[in-house]
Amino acid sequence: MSDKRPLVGIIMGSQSDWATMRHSKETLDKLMITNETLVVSAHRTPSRLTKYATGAKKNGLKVIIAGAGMAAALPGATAAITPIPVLGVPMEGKVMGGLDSILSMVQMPAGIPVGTLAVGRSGAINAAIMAASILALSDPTISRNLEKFRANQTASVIETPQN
């Protein structure tokens, strides 16, 4: 994967978000989709965010997955700067369990969409699968990998409970 430019950027508001966002990376890696990770805070590193988001398309990114908690500004701020799809992953929080984050992401003004997923690990995994689905529309290899991934997922579900 190191010889190709990343197709998906995974950004997060702080190092503490990595415990959740690593699931996006692991899922993209299983799907053999090149990706990159970066800590970018909408509030503490706005210049880093601006540089990353304005250069995303030129640098070959097709989708950005942005994880954030509390005010959850990162996905929305990113979507305001870049024309490529932004998928938001709300972090579980101590105050409202992530409800505050999810509400911040889904309440974007018209014209600045963020595709918001579930809170936490499930959202991080589903964001990667959603990114793969977007990429699969124009990439037959990713489409085949995604179909195989989903078939394996289905096959792994047991039919009868075991003790």
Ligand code: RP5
Contents of the next structure:
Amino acid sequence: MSDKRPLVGIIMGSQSDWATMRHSKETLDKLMITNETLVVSAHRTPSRLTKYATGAKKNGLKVIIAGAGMAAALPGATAAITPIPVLGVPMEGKVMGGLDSILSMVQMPAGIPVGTLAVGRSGAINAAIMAASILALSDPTISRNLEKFRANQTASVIETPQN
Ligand code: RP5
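Could you please show the structure of the form predicted in complex with this ligand, as a counterpart to the form predicted on its own just displayed?
Everything in the complex follows now, all chains and molecules, and the chain you saw is the first one.
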């Protein structure tokens, strides 16, 4: 790891989001990027969210990945408190596969952006890679790890489909 303190915070609105959000953690771990995880809900635990987001910058976090479903307020509410980049991961849900969640994250009012990724596992993985890209701008070790990760991914794509 390039730093002992977590550089990326992975937060989620519920334990039920972990099955998706663990992909963010697994991807950051592969990239050797220090991270921490926390269940925190904009609706159910607003004080926990305020404490976490208020302290995020001084605690050394550089990016927050926030996963949530339904009326997915967590990324936006986090971005309202902290100036560090917030990447939103919408959960797949019962309303048109997660359309409710993605719109809750994408439709932020001007001035408080949330970088919103795809619904579900792809979004969770891409949020981690996007966090790595942001960190790589100022961290040569993460930059090298990210280049290796992408080269390995490219090398793993077969040309001929297999049965
Ligand atoms: C959201 O409500 C959470 O992010 C979760 O995706 C959804 C449902 O939560 P549970 O009822 O499963 O705890 O706040």
